[in-house]
Each structure stands twice: as structure tokens, then as C-alpha cells.
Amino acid sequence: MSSSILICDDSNLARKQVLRSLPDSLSTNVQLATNGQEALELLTSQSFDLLFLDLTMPILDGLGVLQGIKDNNINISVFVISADIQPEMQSKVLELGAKAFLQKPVKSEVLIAQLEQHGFL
């Protein structure tokens, strides 16, 4: 299955870590964003199937991106990847439409299990 993927994180290391964790079948059509505003601009101008989204970023944070996705009726699956694993935050991102909440740094086997669960593999 070929999917168009956007990875948004202000950390270059974190973006590369997510990219390396993707199975080869999904890593061919991937774009990167360094903050939420950049991601939202890409999401409103291009079609993506899946967004891996950090929460804590400059300019526009992950919650702002989720709200922007909702406000613009963008059809995309969002997996939030964050070190902020407080239950309240997990509930908030799921309420805003995220499909999954993964702890940072994401483990490849956890990422793959979520991709399988949500039909990307």
C-alpha cells in the first residue's frame, strides 16, 4: 500500500527516528515539516494520508495543528508522538481527532503495530 505521509517535529533527530521506523513500503512518499505552521500549510495545499505529529513545537504546536485540521475539514489520520504522556493530554489529542498517541521516542514495533491497527499495513 502506498501512502503519502507527513512527519512534523521541530527536532531533526526525532523526524529521522520516525522515518527510520517506517516500513520500506511506507517510506517512499514522505515529507517533513519543522513546525506546526509549516505542517498546516502543507496539509491545506496537498493531500496526505497520515501525519505523525509532535505536540511541543515553536510557532504552532501540535494542538494548534489538530485544531487547524478540524477547522479546515482536512481528512487525514494523525498519530501524535510526544514525550508528554499525561492522560489528560492523551484524552485531549484524541478528542481533537488523533487516531493514536505514541510515546516519544517511538519504538519501531509500537509504530508498526499502530500502522497495522489503523490499516496502513
The other form holds:
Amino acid sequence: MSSSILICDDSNLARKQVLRSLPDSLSTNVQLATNGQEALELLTSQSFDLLFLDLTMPILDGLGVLQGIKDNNINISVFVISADIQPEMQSKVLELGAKAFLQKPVKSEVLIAQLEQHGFL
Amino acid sequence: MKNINLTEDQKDCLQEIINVAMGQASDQLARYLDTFVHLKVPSIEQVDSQCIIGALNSEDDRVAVVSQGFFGYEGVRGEALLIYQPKDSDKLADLLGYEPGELSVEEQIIDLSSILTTTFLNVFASQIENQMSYSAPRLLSSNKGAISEHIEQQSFNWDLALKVKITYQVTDYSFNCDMVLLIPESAINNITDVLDRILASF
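Return one more block: the form predicted in complex with its partner chain, after the form predicted alone shown previously.
Then the entire complex follows, led off by the chain already shown.
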């Protein structure tokens, strides 16, 4: 299955970590955003299947993106990948519609297990 | 003025390592206080030892500061300062559920600082393949003179340092504290070698 993917993180290193953790079958159609606002602009103008989303970002943070996705009725699966691992934050993002919460730095095996669980592999 | 020359990639890598450490420290704080800690993007900038006192003091007149030195292998070292507003430190007893007089405000502040500092630095150290040991935390009396004097002693053997500032905001109680790390230039040189190794693996 070919999926179109957006990776949103203000850190270049973190974007690369996600990209490198993706299996080959998913890593062909990937776009990058460096903050939440950029991500929302891309999400409202193009169609994506999957968003990997950081939380702590300048301009617009990850919670803002999740809210924007909700407000605009954008149909997308969101995996949050964050260093902010507080239990309350994890339940907050799941309540806002994220499919999964992954701890930073992301591990390839964890990411792949989540992709399988949600039918992307 | 001299510069600590970090490339954009090195700076980004350091920032990401700090984010991960900050996330785990705030998780510990949240569990300890049974509340939620709001995080902002941390700031990283270089400071001159001559400007540091002004830079810290300009932010507030009266503060309570807990200072703790840290030491790793290969000359990695620095100073962690936890900075509280006095009005916020008064809220701590409530936050921690202590009876009046059970534990002094000073002891509470030191407890809280130890949790934040050791968690942050242990996670930071493991990511740069290092290990930290710590000096005993010291509560500096809450007047400008004492803090300046302490910083002056600490900064005596460096001219230039990297200053990392992280704000932990406990939203339920409108309580804030700032963590300021001062990492001298000589220690940065060792850290950048590890950053380059991490970057080379991508």
C-alpha cells in the first residue's frame, strides 16, 4: 500500500530519526514541516494518510495542530512523537484524536509495531 | 567577543537532546506534584561571564535559587540553577501536601530541585554517552548580592558558557520555575564531538 506521509517536527534531527525509522515501503512519499502552522497549511491544501507530529514546537504546537485537524474535519491518522511523556499529555492527545503516542527518541521497532497495529503495514 | 561556534546541525541536535531530557524531568515533576507541567521550547544562547549576573538578575529582583554543580567524564561539567519566585516557593507546601512546619520551605525547594536537576542531567548524560555526578545542592539566600557572589565564584574559571533556559510551568497552581544550565566553553568542545557522532549516524 502506498501512503502519503507528513512529518512535523521543529528539529531536523528528529525528522530524520522518524524518516530513518520508516520501512522502505512507506518512505517514498514523505513531506516535511518544521512547525505546526506549516503542517496545517499542508494538511488543508493536500491529502495525507498519516501525520507524525511533535508537540513542543514554536509558532503552533502539536496540540494546536490536533485541534486544527478536528476543526477542519481533516481525515488523517496522527501518531504523536514527543519528549513530553506526562500521562496527562498522553491522554490529552489521544482525546484530541491522535491514534498513537510514541516517546522520543523514536525507536524503529516501536514505530513499526504501531504502523502494523493501525493497518499501515 | 568570542563565540561558541556550534553549526546549525549541532545546535539542532543539542536542542533535541535537551528536549528529551526536559520531557523526562517534567514527567518526574508532574508525578511528584500530581499535576501537569506545561513546557515551552527551551532557549539556548551563549553568555559571557561578565554579563551572566546581569542576565540572571534582570529577570527578577527577588528570587530563590538552588545551585548544583555537575561533573561528567572528559571535562563535561557545569552548573544547574533552579530559580523560583518567592511567591511561588510559598505555594510549594500546599502543592506537596505538607502540614505546616513539617518540612521547611528551603527543604522543599531543594527536594524539588534535586528531582528536576538529576532527572534532566541523567537523561542528558545518557544521550551524550556520559555519566554525571553532582555536588550537594545549595540554596542561595534570596537576595541579589548573595546570588551574584555565588555566580561570580562559579564563573571564575570560565569566560564563555552556553546558557540553556527551561521554564517548567505548573498550570494548576500558576507556579513556575526556571532551570538555567551554564555549561562552560571547554565542556562544550567535548559535547560537540558526541553531537557530531550522533549526526554522522544519520
